[in-house]
Amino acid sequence: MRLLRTIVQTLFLAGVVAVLVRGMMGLTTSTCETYCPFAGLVALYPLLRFNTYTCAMNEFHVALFVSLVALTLVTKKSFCSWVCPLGTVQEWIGKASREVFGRYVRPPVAVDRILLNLKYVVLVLVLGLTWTVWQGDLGFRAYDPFYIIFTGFRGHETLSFSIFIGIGVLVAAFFVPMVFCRYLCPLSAVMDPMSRAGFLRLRRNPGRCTDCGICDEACPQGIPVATADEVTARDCTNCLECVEVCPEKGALELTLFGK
């Protein structure tokens, strides 16, 4: 399964890089933003209130967002660990860090719990500013590491400081695994409640589990898998890294509603 996920991740990452390269060569006006489901959420307010789209948003973005909602309800945050190019890059950087340090470097539990709430603040700020101060324009482009990185640090509305945001997120991912996804991503905040209810979830079989704790260390999200009968954590992305490293066959299984 790890090989399959790596192939899927690579294909989506290659796709967004191809869009970047084609844009730099003047072969397309599209950017990574063209395929961003978060824009669909941003588009909903002006669409529902004024029956129109603003800025570069259109029906395709809304369709992407609706599809993401359905995907999350079924598979939890699999989008983050199977599809999202920024998630892929952060995960690979985190794995490189793990090779260097011998383990994932994680903030203290109390600090982690506080930081997990920052993405909700970011979500409110992005939506609030977009629908008021920025008057429907995607002004958050200048602060969005996904847009900054995958437009080659030269996308529309990126500013002189934007490059530092993009590089800063990549550097931070080396020291704190999945730092942007866990603490700052507004799309992650939107998916949280749906992820908790996700149909496909991991179940731990206590009869076969030896409490070795290897699964806990392997989880990029820092979820305590070894003590859960059923993984309903909001940050579970069904990356299945815990299943890959589990030495006991059948101790961890991907199930429908935990059954």
The other form holds:
Amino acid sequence: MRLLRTIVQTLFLAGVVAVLVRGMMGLTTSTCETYCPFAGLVALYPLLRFNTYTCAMNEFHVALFVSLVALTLVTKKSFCSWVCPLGTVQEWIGKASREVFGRYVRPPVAVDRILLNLKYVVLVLVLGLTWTVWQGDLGFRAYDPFYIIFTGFRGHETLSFSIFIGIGVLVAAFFVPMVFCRYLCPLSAVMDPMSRAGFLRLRRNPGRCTDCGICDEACPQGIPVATADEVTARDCTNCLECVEVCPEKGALELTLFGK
Amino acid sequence: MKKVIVIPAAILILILVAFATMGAYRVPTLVVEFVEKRPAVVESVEYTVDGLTCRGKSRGFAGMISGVEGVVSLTTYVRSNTAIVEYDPTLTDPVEIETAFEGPIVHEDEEYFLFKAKK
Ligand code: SF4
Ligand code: SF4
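If the one shown is the form predicted on its own, what is the structure of the form predicted in complex with its partner chain?
Expanding to the full complex; the earlier chain stays at the top.
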């Protein structure tokens, strides 16, 4: 199970790195942005209002965004733990940190609760500024770790401080698991309502579960699995790390439409 | 736990759907009309242009052909690097227009080329 996910993640990460390397060699004009579903959301307003695209956005981005909405409705935020290269990198950094510290280092629950809402502010700012003041210009690129990191710190809108954001996010992911996904990612914010509805979700079988709490410890998103009957949390990415570590067979099961 | 397969399957299917549906409709990136009054006869030519990758570049492209007498309008589609130019055939022709946008940009004594028509 974990192997399957690691393979899928590695494929997508390798794909983005391949685009980067080919771009550096001058073999393609594509960048990591060519395949970004968030662009599809950003494109929607000028598309619906003026029937044009801004920047390099096009039909493919819109199609990707629609696909992402569908994916999230079916499988919660699986995009984050199966597809998104930035999620993959953060997850691996988080696991390295767990090796070093022996467990995930997490902020206190009260602080975490507040920080979780930051990404909605980011979303409103990014969309609001892009659609008004920046007039469709992607002014947030210089602050976007996905853009900064996967253009090899050389994207044409990377500013001198951008490198600190890129490296900062990677370093922060060592001390707070999935820090960008959980607190800052505007795409993660958009997915929240769909993710809550997500048809494919985990159910805990209280008859089999021994309340050992090992699953809570293993969840990169800090979701209290051991006390839930059903994992409806918006942040669950169906990474299934909790299932992987659960010692009781059948205590945690994936259900589709409740079955 | 066999249901886990739903996740990669859904990812694969939806990516394929995205690829399959993106061609279903086409919306231009930039539309520019260069003249107030359209001439009686208008012809159009379609170029695939290396370097025509975004709205800003489309504007630059419009600037470069705007000097050609007889150019009527420009419509760009950056996903396919396409530029469709309408022109008055009594005043200009596709070769002159191509020469205009393939010309060098001069900036601080440096010369560089932004666009090249793919043949
Ligand atoms: S609850 Fe389980 S599947 Fe969901 S994010 Fe946490 S570890 Fe992953
Ligand atoms: S790891 Fe398994 S047995 Fe332990 S609390 Fe979680 S679901 Fe229950």
